[in-house]
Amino acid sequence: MRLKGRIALITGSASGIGRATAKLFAEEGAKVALADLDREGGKSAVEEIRRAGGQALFRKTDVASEKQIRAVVAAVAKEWGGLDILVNNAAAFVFGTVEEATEADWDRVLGVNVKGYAFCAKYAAREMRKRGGGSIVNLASISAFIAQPAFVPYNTSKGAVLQLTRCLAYDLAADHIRVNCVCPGAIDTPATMRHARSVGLTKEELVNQLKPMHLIKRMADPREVAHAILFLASDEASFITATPLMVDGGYTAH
């Protein structure tokens, strides 16, 4: 078991990539804390992990709130004695052109995707330092590297996550805390399907649009991303920090 004895906090873990990562971490021996706004989804994920023999807890958390982030990290440390791994996965999916995006749109996307990641790292690092080190894995995106039509708020936030990752890695290296990010391509998640509906597409239509953009002609399953996160969180990646790992089926090779 690659994470035996480790304590992990995963945000946005009620569904999609976060949920798949929580389940995989538990399979690999970690105690897993799930943080999400979706109480029902989070609790069902915890029950699923426990039925499989894993250890998990759920705390309803809005990662746009520094107060709530501080509280969930404190709760995990109190319950299990510390924190070794943080996966910053919660995300606000806000799209549009620069003329369409409102002040509320910008506040939401930056509040969750940038400030939320930074505050999670702030409080997680304090606990990791007590245990001699740790690993932070941020969820960036291919959208940190490419331009996409009418994606201005989202892509801007994911570009910021890429630079946040590098800067955190620089500042936290002396504390033996590694910081990396995973950059997924098109993943078959509820969030992707919600976006399809918002632009008037069926799932089949969206898949048919996205498949040709990847060298591997399909969308990914969330567990495929979870395995990349597991690698970066584990000791197998002990000499890797400040690095973006593309999990994009070759999308960015075009």
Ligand SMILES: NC(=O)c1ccc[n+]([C@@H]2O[C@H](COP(=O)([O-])OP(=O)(O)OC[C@H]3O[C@@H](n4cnc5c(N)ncnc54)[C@H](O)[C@@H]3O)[C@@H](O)[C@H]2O)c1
Second form
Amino acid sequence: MRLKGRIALITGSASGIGRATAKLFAEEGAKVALADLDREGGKSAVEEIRRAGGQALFRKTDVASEKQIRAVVAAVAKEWGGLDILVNNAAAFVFGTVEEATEADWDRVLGVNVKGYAFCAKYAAREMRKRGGGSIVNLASISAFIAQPAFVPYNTSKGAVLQLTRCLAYDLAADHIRVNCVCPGAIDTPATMRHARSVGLTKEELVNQLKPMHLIKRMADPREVAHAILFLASDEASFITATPLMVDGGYTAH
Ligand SMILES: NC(=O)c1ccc[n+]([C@@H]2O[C@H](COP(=O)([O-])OP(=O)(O)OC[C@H]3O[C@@H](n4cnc5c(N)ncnc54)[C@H](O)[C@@H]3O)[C@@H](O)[C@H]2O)c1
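Could you present the same protein in the form predicted in complex with the named molecule, rather than the form predicted alone shown above?
In what comes next, the whole complex appears, and the chain from above leads the way.
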């Protein structure tokens, strides 16, 4: 078990990649705190983990709120005595051109994907320091590296996640806190399906469009990203910090 005895907080863990990561971390022996806006999804994920013999709790949390972030980190530390791992995974999926994006769109996408990640790191780092170190894994994306049509707010936020990762890694290294990010390509999650619907495509049409863009010609299962997050969170990555790990089936190689 690679995370035996570790305490982990995963945001956006009611669905998709976050949920798959919570399940995998619990299988690897971690106590897992799930934080999400979606109470139903979060509770069902916790039940699933407990049924499989794992330890988990859920707190309804909006990561756009510093107050709620502070509260969830405090609740986890109170319940289990500290925090070792943070996975910043929750995201606002706000797409469009610069002319389409409203001020509210920018506030939402940067509030969740950038400010939210920074405040989670702030409060998590305080707890990790008390335990002599820890690991933070941020969800960036291939969107941190490439431009896509009418993806301005989302891709800007993911570019910021990449730089946030490096800057946090710099400042927290002395406290033995490693900070890395994973950069997924197209993953088969509810968010991807919502995007397909919003641009008038069926799942099959979207998959056919995305497949050729990956050297491995398919979309990935969320668990394939969870394994990369697990690696970075675990001691197996003990000399890795400030690194973006591509989990993109080779998308960015061409
Ligand atoms: N799906 C992909 O193809 C893909 C590709 C690259 C990167 N990513 C990144 O992976 C991460 C997970 O994406 P996913 O596809 O699993 O999405 P998803 O929509 O399946 O899950 C996201 C979860 O985040 C929660 N959430 C949203 N806003 C929140 C907030 N303010 N506070 C708390 N929780 C909130 C949602 O309720 C949901 O449960 C995101 O950071 C996303 O940008 C996804």
